[in-house]
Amino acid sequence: MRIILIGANGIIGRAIDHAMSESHDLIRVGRTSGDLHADIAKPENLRVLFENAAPYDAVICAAGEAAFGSLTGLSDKDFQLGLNSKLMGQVNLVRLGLSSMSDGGSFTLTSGVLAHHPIPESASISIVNAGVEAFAKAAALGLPRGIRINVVSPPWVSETLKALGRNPASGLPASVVAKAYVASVEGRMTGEVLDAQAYAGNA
């Protein structure tokens, strides 16, 4: 398959790489770096990348931003960020990219266990995380042509707990999580919301 890996040089997007480039054709898009460049947060890139990667026949994005801090302390801007950026950012990903997928084809859109399990400072990307999963859900309801969307919802990564100084024996490597990508491109299940946990005992 022709796939289009959003946020490939990320943690979690070099493991989806490492994972499903011997088996597909991968076009890798980071804001700076990759075959193609795109910033989720401006529906400007994303019309042009896709008039440049068509024709495709999945899309995976393991990009977008979000906030933490105290609900008190979180400001307009830093809430905006995570709307535009991981919430409308995948939306737009969806409404735009969807004219030139192929038939069958499928999205693959990243939500996290925030949406389920909030901590203190997560008020933000809580929100935005199960925008996401109410979004892909009442979506697949309505996809044409055979077309295809699940959220991956990674719990905390532990390559990205070491890059912060904490255990990372409390995370799940971005190789596990990757699995969990690979199953919703390459399977046939739509509408889901996979937790990449459930993949950690997957050979």
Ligand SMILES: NC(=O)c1ccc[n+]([C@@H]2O[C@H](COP(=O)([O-])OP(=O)(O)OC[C@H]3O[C@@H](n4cnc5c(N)ncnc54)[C@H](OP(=O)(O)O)[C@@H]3O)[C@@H](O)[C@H]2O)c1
Given for the second form:
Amino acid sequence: MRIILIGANGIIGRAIDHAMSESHDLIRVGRTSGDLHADIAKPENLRVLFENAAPYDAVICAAGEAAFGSLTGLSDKDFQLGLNSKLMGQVNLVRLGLSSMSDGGSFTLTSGVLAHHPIPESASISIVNAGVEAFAKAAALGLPRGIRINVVSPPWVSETLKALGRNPASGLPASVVAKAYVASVEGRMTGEVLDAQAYAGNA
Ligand SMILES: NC(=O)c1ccc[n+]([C@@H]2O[C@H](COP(=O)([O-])OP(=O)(O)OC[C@H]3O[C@@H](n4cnc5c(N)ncnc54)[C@H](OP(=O)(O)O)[C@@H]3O)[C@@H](O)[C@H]2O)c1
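For comparison with the form predicted alone, kindly provide the form predicted in complex with this ligand.
Entire complex below, previous chain first.
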């Protein structure tokens, strides 16, 4: 398959790249990294990206920003960041990427554990993650030509915890999280939220 991988240079994106590059043709995308550049928060960037990358069989997004912070500490700008980037960025990937996608193709978006297991600093991120999941479930009901959509919900990733100076053992390695993205692209499911933790036993 010819697959657009957004966030290919990130912690999760690199693991997806490693898991899929032998059997698929990947087009790696980031704002400043990768084969093609686009900021998912900018619809005009996405229009150019899809024009240049077409035709493609799948789009995977392992990217998108949202701000951590206490409820009283989060600013208007902090909330807007998550809404524009991780939420509407991924919604717009589907809206703008649909017409050039092959019949039977798929979108795989990313949410995260904080949608359903919030912490005091996740007010903004929890909205965004839950919104991505709700969008995908609704979009799955209306996608044409056998096109599918799923969301991968990663827990804390070990490599991220390590980079933050926290105990990596309480997270899931990115290589395991990547298995959920492979399952979404290569499987038949649609409208599903894939809890990456469920792939921990499939080493
Ligand atoms: N890591 C975790 O523990 C964890 C847990 C749950 C959910 N998640 C979610 O998983 C996704 C990926 O996380 P990660 O930890 O792998 O991130 P990361 O290491 O920070 O990497 C993010 C990647 O996405 C690209 N990127 C960031 N913003 C972008 C944008 N607006 N448009 C296009 N590309 C963009 C970056 O490349 P450029 O700098 O070149 O743009 C980079 O390659 C995020 O949505 C995150 O919220 C992560």
